[in-house]
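Starting off, we have a lone chain in the form predicted on its own, written out as structure tokens.
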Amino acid sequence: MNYQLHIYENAENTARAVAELIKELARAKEAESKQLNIAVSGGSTPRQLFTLLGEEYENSIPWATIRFFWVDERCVEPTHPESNFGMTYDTLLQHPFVPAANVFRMKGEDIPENEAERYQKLLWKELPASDGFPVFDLILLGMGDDGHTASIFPNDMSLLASEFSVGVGVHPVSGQKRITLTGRTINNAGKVIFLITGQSKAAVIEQIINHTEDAKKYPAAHVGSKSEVVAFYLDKAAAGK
């Protein structure tokens, strides 16, 4: 796998550099009269992300052509403090220029086992598909100190593999059920994308973008895409190594 890094000074300018990727891949589509189909993250970087989104891009993109799902989610009520799809809510897709109708969120609140039926039957059937899985334009990751990403842990790496295109994690400390996206599913997309700031994430990174023989057994370094090219977008703290 191939490792493009964008390296910028702070969390502000790597957010902002991802919200300028989006406007242009939406654009691009839009002049094609097609759309672009973005699987999101939750987390403290894409809220910076999201909320950017949400305040100064409105006559910039092309919502409508915009279609979101999700990489994971937490196994809670929308409105709980811990929802993926309730920070994406809150920062951007309260917004009116968001069409309801483009959002495609996992129900957290449901069985975790069913609802991961439910959304790989959703995305079957809302997606193209190639080799087996549905196709992404675009998926946006990001990368926990543990080096997990989407909900696929280190300590079950089984999610990478799997036949299916949904499936159910669990968290390693809390024992939380997650609705996640897999390996298989995420490597399928057309662009793969990592937006990571921090210095904890340091360490990890430099790791993955070696190739070091230590980071086969970080769920993001097994993460790939179509185009055989994974970008990451960090901070100079997260690069820092």
Contents of the next structure:
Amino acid sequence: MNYQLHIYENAENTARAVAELIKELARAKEAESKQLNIAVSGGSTPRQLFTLLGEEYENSIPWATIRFFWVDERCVEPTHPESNFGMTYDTLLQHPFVPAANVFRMKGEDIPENEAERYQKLLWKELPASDGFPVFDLILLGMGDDGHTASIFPNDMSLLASEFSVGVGVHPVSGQKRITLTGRTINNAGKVIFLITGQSKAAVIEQIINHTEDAKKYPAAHVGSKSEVVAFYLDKAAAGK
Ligand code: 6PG
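For comparison with the form predicted on its own, produce the structure of the form predicted in complex with ligand 6PG.
Shown next: the complete complex, the earlier chain at its head.
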């Protein structure tokens, strides 16, 4: 696994760099009269990106070109403060310039196993496929302090190799169930990027990027796009080591 490192002064500049990447990818797809299928993660880091997109990119991104899917979703109501969709809606999707028809949320309010099956069928219907898995153009990942990504946690690495495209994860501390893309769906994407900021993640990032033996216990270390190297968008704090 090779990695591209993009390192910025602070979290805001890092988010801006990802916003610019999304703008470029969307414009390229628009020029081909195609759509950009993106799967987004939740958490505090993407919140900064979505807020920036909502506030500053209305007129510079062809929003009708972008279709939003989710990497994972907490099994709560969409209006719950922990909902990934809810966070993305509040910061970006509520703006009228994002067509509601382009938003394909995971329904955290439904029975997890049923929603995982429904979402898998939806991905098969809405996306191209290769090697038996749906293909996203871009997957935006975060990483927890424990090296989890999506809702694939160190204590349940089986979701990395699942033959299903969508599965059910369980948060190891809270026990909260999560709908999540599986490792093979993530790795099937055209482009996979990590957006990670903050000093608390620096040690795990250092191990992953240096392919240490210890890194293998982190789900994030098993992410690699089939068609491109994985890009890490980091602030200096997260890249500190
Ligand atoms: C989630 C996310 C998760 C997130 C990491 C990082 O649903 O929690 O998808 O994988 O990306 O936990 O979260 P922070 O950006 O808040 O550190």
